[in-house]
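Starting off, we have a lone chain in the form predicted on its own, written out as structure tokens.
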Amino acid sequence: MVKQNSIVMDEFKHICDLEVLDDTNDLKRLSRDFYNYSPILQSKLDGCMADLVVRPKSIQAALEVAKKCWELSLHLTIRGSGTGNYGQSVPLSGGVVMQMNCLNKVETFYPDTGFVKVQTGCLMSELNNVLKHKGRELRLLPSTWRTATIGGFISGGSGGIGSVKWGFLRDPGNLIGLDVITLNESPKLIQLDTQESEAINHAYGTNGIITSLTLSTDIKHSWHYIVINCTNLEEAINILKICLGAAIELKLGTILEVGIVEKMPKWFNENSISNKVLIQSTLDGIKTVEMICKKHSLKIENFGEENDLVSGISDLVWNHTTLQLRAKDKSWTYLQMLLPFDKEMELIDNLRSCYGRKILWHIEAVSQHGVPRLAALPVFKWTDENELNEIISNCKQNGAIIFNPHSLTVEGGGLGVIDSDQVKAKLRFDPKGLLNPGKLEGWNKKEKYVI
């Protein structure tokens, strides 16, 4: 930054709605969230941090700083709760972070679709509880979703429970349409339906400063919980796969290895500790999973109907896996992938001969293109960089698709290749490059997509 922070903050100071933090340790607090989780990206984000924070407390306050960031060429990084765990909103070179958690109105309700228009600082826990008084909630949540911005999820997240039927954050469906500041020469509030939403979603802030979202919504259902205990991995596969093709309403399916669950909370593994597939149904789904497991001989727990301790499963499945495993022991890690179709043990045999019990197994259930498919979200102990390259490389050898947890940018951690909607979207909202630098590869290379 060009500026001293004492000038910077007088350039904000006189915008009305606006509350600014310069305080070194809001500062270094508000420019980090759980990148730790990757000892790559501690390594390359610990030091950095912005020059100041912002908090807009109207839509207008938010775009007089981004009219302020425009015309003192200042890098600006949007910021939900901070619970991303691949650096996202961390700024890599300083500026401004403007944090959108005082925009968390639910603006509009849509009876007839079940449409919910809702600005970006809302938390997922209020939006889904707003939404139960309407007979709804929330297709999608991440395993954050009591701390977690609704805004901060669109943008960084990608699905979690709820992908087991509703896919992924970008499948056509989930989002609908988005209000949006850009940073251009006269950045302006814009509204974009569903097709131009499409550039902005899972896109890191990199695009555009998302201020309010239209997103579907599913009606609310009475949720149940089951834990079905196997002997082995192969095991606890089939029986999801059968799951998965029975006639009956899932939320989530998830597999913990033994070796997982063995450091999961004592209220979980109490009974039992073996290789767990965990089940979230409606009762009559339930009552069928109970009858597929007597056909097949295996135990189970039933753990009841969801309510505020029930639903504490949610805090062993999706990244909370990994987060349970790291409040004991930081050195482990993970990883993040979709297993080839149908040749789930294959792989994971493949690579038990390579690493044996070195890498233990956390499977998700998901669905791509309507079709169910298992993710997986392995952890490991972390030896080196060259160690997490060879077991990426041996993964993909073996047929999976890779989302890596290591990498800063939307293409290297979700995408995979360059997005060039997302670029096109950048270069029309975003000319100078001011919103989150670093994160976008295709900006780089952004004369390629120059109309």
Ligand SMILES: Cc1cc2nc3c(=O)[nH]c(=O)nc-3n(C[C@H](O)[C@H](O)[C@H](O)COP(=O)(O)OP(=O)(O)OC[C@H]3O[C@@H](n4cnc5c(N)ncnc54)[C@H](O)[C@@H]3O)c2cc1C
Contents of the next structure:
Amino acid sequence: MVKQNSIVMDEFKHICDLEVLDDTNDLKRLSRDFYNYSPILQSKLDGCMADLVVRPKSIQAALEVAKKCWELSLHLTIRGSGTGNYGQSVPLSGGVVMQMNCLNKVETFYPDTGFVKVQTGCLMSELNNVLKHKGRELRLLPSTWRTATIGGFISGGSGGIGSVKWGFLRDPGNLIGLDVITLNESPKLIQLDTQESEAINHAYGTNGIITSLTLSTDIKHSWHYIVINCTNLEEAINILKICLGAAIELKLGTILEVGIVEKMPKWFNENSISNKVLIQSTLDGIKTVEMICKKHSLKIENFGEENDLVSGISDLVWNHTTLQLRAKDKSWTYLQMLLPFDKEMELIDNLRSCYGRKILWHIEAVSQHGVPRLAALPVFKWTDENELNEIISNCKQNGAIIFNPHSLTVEGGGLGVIDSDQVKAKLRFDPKGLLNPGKLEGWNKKEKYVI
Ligand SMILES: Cc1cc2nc3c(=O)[nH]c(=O)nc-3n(C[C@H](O)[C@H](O)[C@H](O)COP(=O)(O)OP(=O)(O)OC[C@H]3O[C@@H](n4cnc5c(N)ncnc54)[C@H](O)[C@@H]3O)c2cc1C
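The form predicted in complex with this ligand is what I need now, so please give it after the form predicted on its own.
To see the whole picture, the full complex is given below, headed by that same chain.
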């Protein structure tokens, strides 16, 4: 049980370089993320609130917070920008929320490899700006890249723009190393190599407090956008697959069904309302896509080179598609899945035979272990949990792998299985189970993993 706010506050206010917030509005605001995309999570999380929010301005201050939480057995939930969708940074049982946004320095750039070491609270937009001057860019971006922190992406995200080439964050080669503060008897800052970092990657901050990360980057490209107009979803999937097989550099391949396109901003759909394939590629790649479309008698719209306006395309893809719909009507919600290989249309047709146009299809091209695949983030208006479960089981029966965005836990939002390395890392770095409690299902079976 956590102590009263005022008592807890006293324990923290003498720590140097630490901002302490206890105003109720701040506590409410900084205990939330975008969990309201899921009515299930909303009903579970709306009442959750931290007792205290702290913002360390130095690594030493973060270390002192860890020591205090260990000493007083206080729950500690780490927060970046709070753009997660599954309540990842929501403290389920109060305690302290530590926001990392002031630890935001780009520490080292390694010109020989292109690796970059950066503090966890750095905004991805700012990191990309620094990288641009080194001729590099981030491989993977969530569609929230303007506001999300790099630490929040590694801990709570999975992939996004760039996943068509670079796969997902947990794929070997994307994360090189981590600096982590432990929450054990003598909290300290330790450096983890690539292999040890795997267990902390995408663990919702349940098994270590990341202070810095070392990442691989890509060569900076000059990106261009083209949109292909298609008469139906099957045609859109076929042409996207042809583009995926072409010898071109791709950053994004998105399909938006016509029912979704209708609800997109005017600057995007004013020329035509149809099923659309959005491609982000280099100029030579765009020329190839134009040639492919000519051969298949498909109309294109050229959005030109990336600039402030055109980079608005990233506001239409990945989970920003859902955001656009919810901006018009809050009853839209969504699912996430990997579609069955080469049987995508079969699944969609089967789901359509049950639900008609209730489900609208939004598809993203990804690379899974080096193989081009199609993922989907279909949107639909919320009815109730029974219908959601029915849709999920229908998708599974048709061969989809579901990543359920209506679940609170690392496992529920992932493959549904316990990663023993994540639990072992928590036993080592957070033996009292104080970090973001309730989010790692495997912790309930920790006895199995004690060595
Ligand atoms: C409209 C919309 C679109 C989105 N699109 C994408 C997308 O394309 N791809 C994608 O993967 N996600 C997406 N997301 C989810 C989310 O934006 C990303 O996961 C984002 O990267 C989270 O960053 P953040 O700084 O907001 O992290 P937060 O939400 O603050 O935190 C996320 C998790 O990381 C933990 N954490 C944060 N910092 C640390 C740290 N230093 N040490 C340990 N744990 C830490 C938190 O405890 C929490 O569990 C989207 C969300 C929205 C609302």
